[in-house]
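So this first bit is one chain, no partners, the form predicted alone, shown in structure tokens.
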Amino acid sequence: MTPTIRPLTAVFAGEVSGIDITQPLNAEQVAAIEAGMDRYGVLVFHDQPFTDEQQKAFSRNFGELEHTAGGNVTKPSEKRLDPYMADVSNLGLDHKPLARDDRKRMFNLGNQLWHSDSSFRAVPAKYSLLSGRVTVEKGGQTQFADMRAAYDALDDETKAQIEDLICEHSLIYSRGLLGFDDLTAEELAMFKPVRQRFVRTHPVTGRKSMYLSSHAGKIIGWPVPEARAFLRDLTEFATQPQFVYAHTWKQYDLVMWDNRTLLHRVTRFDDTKVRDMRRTTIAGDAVTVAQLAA
């Protein structure tokens, strides 16, 4: 059966109908969803109660499984997942909340910043596919935002100042806004910030966006302080409201999104309940500047 597809707002976000995704698809189930991921940029798939296998199977029907490792100061030995299902959860080796002081759950509550999932890599991610495996009652919605219709609501000057503009992006700006600079040297070498362009151009649609991110510290050429002045002020810009789907998250929904296009960031829960939610990243396929010596 070919998915249907109902738009959840005026400006993008769709929500998918017809079809169990947990199961194989055939080529046109999978054109289906990915012409749908081009014209929404998200997609929310409702009670597919997935396995780590199943999840794994589903999105390698868009390309290639990103691997974890660069992604978070969790040791190897600490993880409860393997290593290409990413435990954005709040949980431990136990299955439990992790402490309030624990290292791993400060580190996580970047993910409250909006932000664009492995921005941070020399190569960015394509798509992002989190499974709600358990959730919570109240809080930890999982917020979007169109960096394309924020793009097209720009006014012509600021398109000009942006166009050819190159970024930084690392997880030592991001967790640095939190105040999280307990790093060791060897992950300060692991998140050796990489070059972006600030505006990028959807392959297919041709539409262009911002390509903001918590990760982004710095412009090149620029000085820090105005950098970061001129990126506060365009995130809020690109985040008010009519920009904004917040999905509130049921048990065994699946939302897949376009990292090329959206910033996200999950709100406030209480983290002392337990939030099992695991995604897959389909992986880039090309840097979008030349990554140069720093």
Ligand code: OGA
Given for the second form:
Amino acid sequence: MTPTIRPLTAVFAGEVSGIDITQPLNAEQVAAIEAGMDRYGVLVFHDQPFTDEQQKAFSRNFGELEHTAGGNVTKPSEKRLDPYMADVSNLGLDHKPLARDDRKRMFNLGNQLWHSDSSFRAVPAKYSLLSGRVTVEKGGQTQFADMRAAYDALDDETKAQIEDLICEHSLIYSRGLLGFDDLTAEELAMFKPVRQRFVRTHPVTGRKSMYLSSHAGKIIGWPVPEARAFLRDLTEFATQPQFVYAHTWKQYDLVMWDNRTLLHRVTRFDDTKVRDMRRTTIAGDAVTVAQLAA
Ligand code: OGA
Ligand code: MN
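Could you present the same protein in the form predicted in complex with N-oxalylglycine, rather than the form predicted alone shown above?
Shown next: the complete complex, the earlier chain at its head.
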């Protein structure tokens, strides 16, 4: 059976029904989901009680899984999940909410800033798939903003101005925005900035989008304050309500999105409550711009 997709806003985001994605899919079902992603940018599936293995198996229909190394300050010995599962929960190894001043927690608060997953990697991510294993009642929504629609709404002068710009992205910049800057020499080396195009063209639909992200901290050839003011201004423009879908979680929702065309962020919630969210990420297949030699 092929799934049905219902639009969630006038612009993007779709809710999928009529499919059990915890079980193996046929080629037709996978193609229907890919086509839905190209059109809607974010798809919501309800009642999918995944195990980690099932989530990884579903994710692999869309490409190679991204390894989580280099994406956070959690030491391998402190990780709850296997290295292909990004732990987006607020939990420690003891399955309890992290202490208020825990470094891992403070680092993860960066997810409250609009971002695109892995834009800090030389080859940035294609899709993210987030499974709500234990969700919270209040707050903790995931908001998405459509950077294709936002690009389309720019005036021609701004479109021309950004067309060939190249930005530097790094976790150093996004965490620095929240004042989290006590990084070790090892972390600074791991989070070395990478270059990304400002304007991306989707490989299937040909639509252009702005590749904004809180990880973006420089524009090549621009004074830093001018670049930051510009990035902030365009991010404010691109995340106005008409470009946003806010997802309110229910347990066992699975939400997948295209990082090439969307921004997302989590809204604040009571961090003493358990919120167990687990993400698989589909690796991209190309750089967006040539990288500098190391
Ligand atoms: C993510 C992320 C937001 C959330 O999984 O990449 O930013 O709602 N999560 O936890
Ligand atoms: Mn994210």
